[in-house]
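Heads up, the chain below is alone and in the form predicted alone; it's given as structure tokens.
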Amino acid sequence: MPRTLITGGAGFLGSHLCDRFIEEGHEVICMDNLITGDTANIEHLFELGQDRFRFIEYDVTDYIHVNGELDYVLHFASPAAPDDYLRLPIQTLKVGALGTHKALGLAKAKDARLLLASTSEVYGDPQVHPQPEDYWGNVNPIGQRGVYDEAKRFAEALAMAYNRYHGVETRIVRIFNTYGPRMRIDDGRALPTFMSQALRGDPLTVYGDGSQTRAFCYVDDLVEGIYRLLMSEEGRPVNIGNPDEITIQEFAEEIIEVTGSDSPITHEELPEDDPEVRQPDISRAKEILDWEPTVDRREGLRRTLDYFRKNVDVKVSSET
């Protein structure tokens, strides 16, 4: 039975990965300090996983000790939403640097393969569009968003150093905007903000004129891509995301339509260093992993809406 550690496993993405690896027959150790994660995301696994699932509340910036053998380490511990890493800048930098160092040290000691959760934010406000993996990015290291962008860029460099100098098997996934059930209602990202506002009948807040673009990937597609990457022999960074690009203004309008809301759209000042465009070039994932998204955005939004209806405190009626 393969044995897998998932750091940040009680978070949005981490919990879905716990589900997948339990389904694949792994013994899963979920480690999370719960500053942005929630045990509600994994409570079903205590019964489902039975003796194959274990949760450890722990800060991975400290020395990580796990008894017994490990086959895989998935390092997903980090604040990921802008509201979180702007509120927790030091913790974000520490988990990107110290947490990655501790996770890699554990992988080295256990002779395990490590997959690092990186991000499309390593490209910053890109001057190349769409963004391929060989683009080095355009990042402001001292801007507010730099605490997340540079933490992930450092983490990638550290993973490659451990690969080159210690022979640790590493995989790097650059994750683009992802959505689905278990997103925090108040994490400040576009989808939870728009969907919560629409369900409550509040105005949807679009920053700037809404012409900035994003590309949204449903979580099940992302997890499939991550699993294939971990099991592959590809050591270079790989973009995993949905290339179906949409403006934020159009996305807000789509959320209003899907929810059946009458909410208006309001505009506020664009935050510092907010990227103008974001779209993954997934040529490498297609070629190496035979992967591409299968859930279109409208279907993914319908699936996500069910979760938000159950968790947003004020709901509106809808025929969708």
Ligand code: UDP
Given for the second form:
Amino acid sequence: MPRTLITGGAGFLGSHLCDRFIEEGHEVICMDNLITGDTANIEHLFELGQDRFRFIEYDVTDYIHVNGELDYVLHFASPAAPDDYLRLPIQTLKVGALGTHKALGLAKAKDARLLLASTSEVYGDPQVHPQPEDYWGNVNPIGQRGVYDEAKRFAEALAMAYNRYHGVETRIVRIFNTYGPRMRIDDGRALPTFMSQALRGDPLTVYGDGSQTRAFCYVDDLVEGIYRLLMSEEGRPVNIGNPDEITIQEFAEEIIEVTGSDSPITHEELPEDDPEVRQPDISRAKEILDWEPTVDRREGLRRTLDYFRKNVDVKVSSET
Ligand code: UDP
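Please could you give me the other form, the form predicted together with uridine-5'-diphosphate, since above is the form predicted alone?
Entire complex below, previous chain first.
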């Protein structure tokens, strides 16, 4: 039975990966320090995975010790929402740099294959559109978002160095905006913010004039792409995301429609270094992994709405 460590396994993406690897018959060790993760995301796995699922509350910026063999290490620990990395700048830098170093050291010691969760943020505010993997990016190293972007750029460089110098098998996924159940409703990202505002009847806060674009991928599609990449022989970074690009203004309008809300839209100041456009070029994933997204945004939003209905209601009722 393959043994897999997933750092950040109690987070949004990490927990969906835990589900997938349990389904695939792996023994899964989930590690998380819970600063942005939540054990509610993995509770069901204690029963479903039975003795194949284990949770360890741990900060992976410290030396990681795991008993026994490991086949795969998926390094997903990191704050990933802009509000979170503005609130936790040092932790974000540390987990991208020191955490990646520890995860790679563990993979080397166990002769395991490591998959690094990288990000479209390595492209910064891109001057090439859509973004192919061979675009080097346009990142402000000292801006507020720089803590995440530069940590992930360093993490990619470190993974490549461990691959070239130590022969560790590494995979790098560049994850574009992803959404679905288990996003933290108050993580400040566009989708959780808009959906909870729409469900509560509050105004949707579009930053700037809303002409900036993003392309949103449903979480199940993302997990499939990551699984295929891990099992492939591709050592270069691979973009995984949905190329269906939309302006944030249109996205807010779409959420109002899907939720059936009569909330208005208000405009607030655009955050520093907010990328103007973003869309993955997924030619490499298509060609090498035979992967492309299958869930369109309307369908994905409907599936996500069920989760938000449950969780936003809970919050509203506990506040009153
Ligand atoms: N955004 C917004 N209102 C919000 C939250 C986000 O208009 O309440 C915008 C944000 O400025 C960005 C886009 O939505 O242009 C996507 O933001 P998110 O935080 O989801 O992720 P990003 O792609 O910037 O990492």
